[in-house]
Amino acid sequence: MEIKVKTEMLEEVKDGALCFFLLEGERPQDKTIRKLDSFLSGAVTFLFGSGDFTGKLNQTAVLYTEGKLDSKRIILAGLGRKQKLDLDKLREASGSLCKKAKELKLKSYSVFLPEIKLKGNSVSDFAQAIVEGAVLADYQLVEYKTADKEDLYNIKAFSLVDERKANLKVMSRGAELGEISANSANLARDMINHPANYMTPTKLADIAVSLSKKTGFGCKVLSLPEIKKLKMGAFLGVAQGSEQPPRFIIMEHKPKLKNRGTVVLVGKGITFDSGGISLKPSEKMGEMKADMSGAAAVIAAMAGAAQMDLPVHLVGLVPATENLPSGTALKPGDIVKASSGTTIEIISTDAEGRLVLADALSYARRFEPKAIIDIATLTGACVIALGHAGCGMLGNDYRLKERIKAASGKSGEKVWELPLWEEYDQQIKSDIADIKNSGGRPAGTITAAAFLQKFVGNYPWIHLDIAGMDLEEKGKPYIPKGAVGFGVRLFLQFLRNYSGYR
C-alpha cells in the first residue's frame, strides 16, 4: 500500500472514496464535514437524524455524491463516545475504513484528518494512528492460496488529507512513523503465519540476516558448535530433541546519533512447540507454530528501529529451536546447566521457553545494558489470568515498568503488571539442583518470571508474557485472523520515548 499525505481542499480531492471520522451521538463539528454536508445537500445530517448511523465505534456508512463532488463515494466511520476516545480507537476506526474500502474493491481512498482534540496527543500522533490502522488492516498472507485468488484484495494507495496547509509537515512525520511501525508489525505477522515446516530456526535466522542487510542493523548467527562453546546447556537441552539445528541470532543497531545506552530485547524463538516428551494435547497443536512470536517481535522491532535510526544502542537476541519428542529429547527428571552455571531440574519439557531464555538473558548481561526486555509466549497461565486482551508484565525495575506502560498507552498493545514477590522463589527451588523449570499450577506466570529473574543479574529487566496475544481467532478492525504481531509497535514506541526521538 502506497501512503500519501496531502493538504487539499475537500472539493479538490478525487479518489475512490473520501472518508471521515465522526463521534457517537454528536452532530459533526469538523469544518470539513460541515462543508461536505453542504455539498451533499444535508445528506450527512439526514443520515444522523435517521438513526441508521450514530457514530458508534467502528460503525461505517457509505454515501454517494451523485456528481456533486469529483469522488463518487463518501465513507463515514464511527469513533464512539468522545469521553472514551483514545489513539487506539482512532486506529480501530481507520482499520474499519480500510475493511470497508476492501469490501467495495476500491484501488485507493482518502481519509481526512479529524479536527478533534485529544489531550496529550498531537496531529502527528493522529496521523500515525490512522496510517497504522490502515496498513495493519490491509495485511494478509497470500503465498499458500491457490484457489479463490479474487478474494485476496489489497488496497493500492491510501491518502491522508487535511485542508490546513500548516499541518502538512507534522502529518507527514506521523504518517512516516506509522508506516514503518505497521509494516514492521506485518513483518512479524508474516514470520508467525508461515507454517513450521517453512519457518525453521535456520529460516528465521535467514530472515534476520536479510532484514539486517535491507534496513541496516548488524546481524550474526551462531550455529550448534558455537552455541556449545558458550555452554548454553539449557538452550541446547531443548534443541537436542529436534533434527533441525538450533540458531542463536544476535542483532545490533548502532545509531549515527548520540545514544542513551544499551537496550537488549530478547525473544523466545521456539519455531514449533510440541511440548517435547511432556506432549501437548493434539487439539490446536498446529497453533504452536506461533511459539516464536516473541522472536518475530524482536526481529521486526530491530528492522523498524534501524529504519527510524533511533538514537539508542539496541541489541536483539533470539534463541531459535524446535521443541520435539524423540529418542534424544530432554526428559522430565533430567538436569541441565545454563551458561551462567546455574543447574536446572527439568520438571516439564513443555516449560521449554524459560530454558532457552535463560541462556539468552545470561548472554544479554555482557552488553552491560540499561534495560533488558524479554518477550515470550511463555505460559498458559497468563491466558487464564488475562485472556486475550493484553499481556502480563513483570520485572525488577519500577521506572522501566512505567516506561512500558506509557508506550502501551500510545501503541494500544495493553500490558498488565503482575507481582514478583520473593515468596514465589520457593516454588521453583529444587531438591537436587539449583532451581527447577516449573513451580506447578499456582501463579504459573509469576513463577516462570521468577525463574527468568535468576539469569538477569542486577540489570533493569522486564518480562512480557504474550501468551494469548500471539494469534487472533475472530478478526478485529485492524487485526485480521491469524498472527497479531504483538509487541512490535510497543517496542518501537518504548524506544522512541526512551531515546527522546520524535
Ligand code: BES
The other form holds:
Amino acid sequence: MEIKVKTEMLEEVKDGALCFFLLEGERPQDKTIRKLDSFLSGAVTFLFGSGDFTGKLNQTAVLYTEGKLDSKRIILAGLGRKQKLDLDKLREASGSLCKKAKELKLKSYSVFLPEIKLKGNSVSDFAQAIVEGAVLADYQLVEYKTADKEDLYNIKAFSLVDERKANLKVMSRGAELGEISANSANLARDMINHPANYMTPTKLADIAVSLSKKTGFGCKVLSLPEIKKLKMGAFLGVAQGSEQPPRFIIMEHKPKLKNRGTVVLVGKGITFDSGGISLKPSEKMGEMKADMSGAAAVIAAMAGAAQMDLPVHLVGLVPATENLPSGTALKPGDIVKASSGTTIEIISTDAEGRLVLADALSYARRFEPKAIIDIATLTGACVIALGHAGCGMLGNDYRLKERIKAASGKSGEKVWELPLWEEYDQQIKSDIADIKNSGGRPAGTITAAAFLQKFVGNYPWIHLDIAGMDLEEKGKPYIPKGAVGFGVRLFLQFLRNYSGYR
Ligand code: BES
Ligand code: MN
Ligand code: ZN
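Given the form predicted on its own, corresponding form predicted in complex with the named molecule:
Okay, now the whole complex, with that chain kicking things off.
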C-alpha cells in the first residue's frame, strides 16, 4: 500500500472513495464535512436523520455522489462518542474504513484528517494513527493460497488529505512514522503466521539477517558450537530434543546520535512448542507455531528502529529453537546449568520459554544496559488472568514501568501490571538445584517472571507476557485473523519517547 499525504480541497480530490470520520450523537463539526453535505444536497444530514448511521465506533456507511463530485463514493466511519475518543479508537475506525474499501474492491481511497481536537495528541499523532489503522487492516499473508485468490486483495494507494496547507508538514511526519511502525508490525505478523515447518530457527535467523541488510542494523547469528562455548545450558537443554539446530540471534542498532545508553530487547523464539516430553494436549497445538511472537516483535522492532534511525543504542537478542520430544530431549527431573552458573531443576519441559530466556537475559548484562525488556508468550496463566485484551507486565523498575505504560497509551497495545513480590520466590525454590522451572499453578505468570528476575541482576528490567496476544481468533478492525504482531508498535513508541526522538 502506497501512502500519500496531500493538501487538497474536497471538491478537487478524485479517488475511489472520499472518507470521513464522524462522532456519535453530534452534528458534524468539521467544516469539510459540512461542505460535503452541501455538495451532496444534504445527503449526510439526511443519513443522520434516518437513524441508519449514528457514528457508533467502527460503523460505516457508503454514499454515492451521483456526479456532484469527481469521486464516485463517500464512506463515513463512526468514531463513537467524543468523551470516549482516544487514538486507538481513531486507529480502529481507520481500520474499519480500510476493510470497507477492500470489500468494495477499491484500488485506492482518500481519508480526510478529522478536525476534532484530542487533549495530549497532535495532528502528527492523528495522522500516524490513521495510517497505522489502514496499513494494519490491509495486511494478509498470501503465499500459501494457490486457489480462490479473489480474496487476496490489497489496496494500492492510500491518501491522507486535509484542506489546510499549514497541516501538511506535521501530517507527513506522522504518516511516515505510522507507515514504518505498521509495516514493522506486519513484518512480525508474517514471521508468526508462517507455519513451523517453514519458520525454523534457521529461517528466523535468516530473516533477521536479511532485514538487517535492508534497514541497516547489525546482525550476528550464533550456531551450536558458539552457543556451547557460551555455556548456555538452559537454552541448549531445550534445543537438544529437536533435529533443527538452534540459533542465537544478536542484533544491534548503533546510531551516530545516542543520547541515553543501551536498551536491550529480548524475545522468546520457540518456533514450535509441543511441550517436549511434558507433551501438550493435541487440540490447538498448531497455535504453538506462534510461540516465537516475542522474537518476531524484537526482530521487527529492530527494523523499525533502524528505519526511523532512533537515537538510542539498541540491542535485540533472540534465542531460537523448537521444543520437541525425542530420545535426546530434556526430561522432567533433569538439571541444567545456565550461563550465569545458576542450576535449574526441570519440573516441566513445557516451561521452556523461561529456560531459553534465562541465557538470553544473562547475555544481555554484558551490554551494561539502561533497560532490558523481554517479551514472551510465556504462560497460559496470563491468558487466564487478562484474556486477549492486553499483555502482562512485571519488572523491577518503577520508572521503566511508567514509560511502558505511557507508550502503551499512545500505541493502543495494552499492558497491565502484575506484582512481583518477594513472596513468590518461595515457589521456585528447588530442593536439589538453585531454582526450578515451574512454581505450580498459583500465580503462574508471576512465578515465571520471578524465575526470569534471577538472570537480570540489578539492571532495570521489564517482562511482557504476551501469551494472550499472539493470535487473533475472530478478527478486529485493524487486526485480521491470525498473528497480531503485538509489541512492535509499543516498542517503537517506547523507544521514541525514551530517546527523545521527534
Ligand atoms: N508457550 C507456552 C505458553 C502459552 C500458552 C502461550 C498459551 C500462548 C498460549 C509456554 O511455553 C508454556 O507451555 N507454559 C506453561 C508453563 C507451565 C508448565 C509452568 C503453561 O503456561 O502451562
Ligand atoms: Mn511450553
Ligand atoms: Zn512456550
